[in-house]
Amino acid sequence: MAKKRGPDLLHRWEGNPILTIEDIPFRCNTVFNGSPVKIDDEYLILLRVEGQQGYSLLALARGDDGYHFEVDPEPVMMPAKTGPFATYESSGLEDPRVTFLDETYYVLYTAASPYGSRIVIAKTKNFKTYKRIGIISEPGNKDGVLFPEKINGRYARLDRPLGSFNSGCIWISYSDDLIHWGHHSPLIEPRPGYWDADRIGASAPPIKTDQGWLEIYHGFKMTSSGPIYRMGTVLMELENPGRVIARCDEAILSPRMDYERVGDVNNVVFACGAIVEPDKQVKIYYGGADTSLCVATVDLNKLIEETLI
């Protein structure tokens, strides 16, 4: 008898959500969209937390198994109050993505302000102190993710500038110094009639595989009751990630559970990072309904196989 196939490719951890407001040791409105790293045997997640003031800040969670976490007692990054970043962070720091590159952890996050969203790059060695390096996009851009190695001698990133009619495509660009970016070109765009029909954006930093760079991205389709955010995958050439090899037709995860369906923003599964374990199991960390942080797992080879179908 054939094995029954579930509605989603990813397997949700039975203990989801892994973090909610009750787990945050300081007053806040909600927690969601965390980017993970694994250092030796310790798991760290850089979290987006919305404070009671109404703007978002960044906090840090620590754990030893990838499922159970404790959050540090104080935020690790707050919106700048002075200096060149203050004007563009006045409405908060959003959706961090962490990439390990050149023996440094780089954080790309969205700076929110009345002037529009912009991507900022910061760096840290210890996840205790963070140094902002520069603002690396024009207004109206977010979902920046940095590749974990140089491509033909240049840094590479994905992002999502807003296009016409408030839609957005995923673009790729390159840099010699991580601050000045150019050679921008569109990579993938929304697909009418599909689950990602109306807007898409990069989610996790790209994962290097033998078959190409694997990107986990998010997309939404507008319905009569609002957008539904889902996850998907795209595979890019290793030496030329501006060329797409394959893209999934079906979403790999859709909001179905109560913690994904009901929250500050209903019907959202939104990844900000993934960890590939030695046995090739992938832990994907995602925000549920902009109200909690969750984790789901899948075999890396299965993820690639589903992308290539």
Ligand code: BMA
Given for the second form:
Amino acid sequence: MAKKRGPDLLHRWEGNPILTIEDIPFRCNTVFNGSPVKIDDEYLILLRVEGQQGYSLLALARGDDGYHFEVDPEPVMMPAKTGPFATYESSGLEDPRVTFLDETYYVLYTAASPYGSRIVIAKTKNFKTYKRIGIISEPGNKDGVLFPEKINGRYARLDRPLGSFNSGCIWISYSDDLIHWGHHSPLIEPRPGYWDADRIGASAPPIKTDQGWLEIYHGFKMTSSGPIYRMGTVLMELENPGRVIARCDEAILSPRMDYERVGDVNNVVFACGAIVEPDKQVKIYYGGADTSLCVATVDLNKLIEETLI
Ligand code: BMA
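Please give the other form, namely the form predicted together with the named molecule, since only the form predicted alone has been shown so far.
Every component of the complex follows; first up is the chain already shown.
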């Protein structure tokens, strides 16, 4: 008998969600989007946790198999109360993305405030102490992800400045020092008629593969009952990632399970990072309905193949 194909390319872990507020040792409203790293055999996930006040902060989860996690007793990053970052973080720290580069873990997160979203870069070596090093975008920008290596001698990142009609494209930019960014150019845009018709943004830090840089991004399509957030992929040239090799037609994951369908924001799957295991299985960590953290897996070659179709 032919093997039954599921509706999604990604395979959800049967034990999803991996984290809910029941797993957070301090009182909070919700836990959702998180960015993973694997250091030796330990998995860490930098999590977005929304407090009861309504703004988000960052917490840290630790585990040894990629599926079971414990969360540290205290948040690891709170919105700055004083200094140059405070003005732009008064409504919280959102959607961290972690990249290992130059022996350092860099965290790009969205600083939220009445001035609009801005991208901040911070760094850590131990995930206990974090040093903010710069505000690297104008207001109206978010979804910043840093490439894990320099490209032709310059740092590179993707982000999503808001464009006309509250929509926006994914852009690429370059920098010599991680603080001052330029050479901005659009990479991909929303596609009318598709699952990513109305808004898109970078999700995971780009993954280097033999065939190019693989970006797992998110997109939404507006419906009469609100947006549906899905995940997809785009492949960029290794030497010049501003050039797209291929983009998936089909979403790789759509909200279908109750924990993706129903929550603080319904119908959302939203990734902030992935781990590529030595056997090329990819674990993609994603928020479900802005109310839990989940994981789904897929073979890296399959992900690339489906992008190239
Ligand atoms: C985006 C971000 C994400 C969130 C998603 C769905 O704009 O704010 O943190 O998961 O919306 O609400």
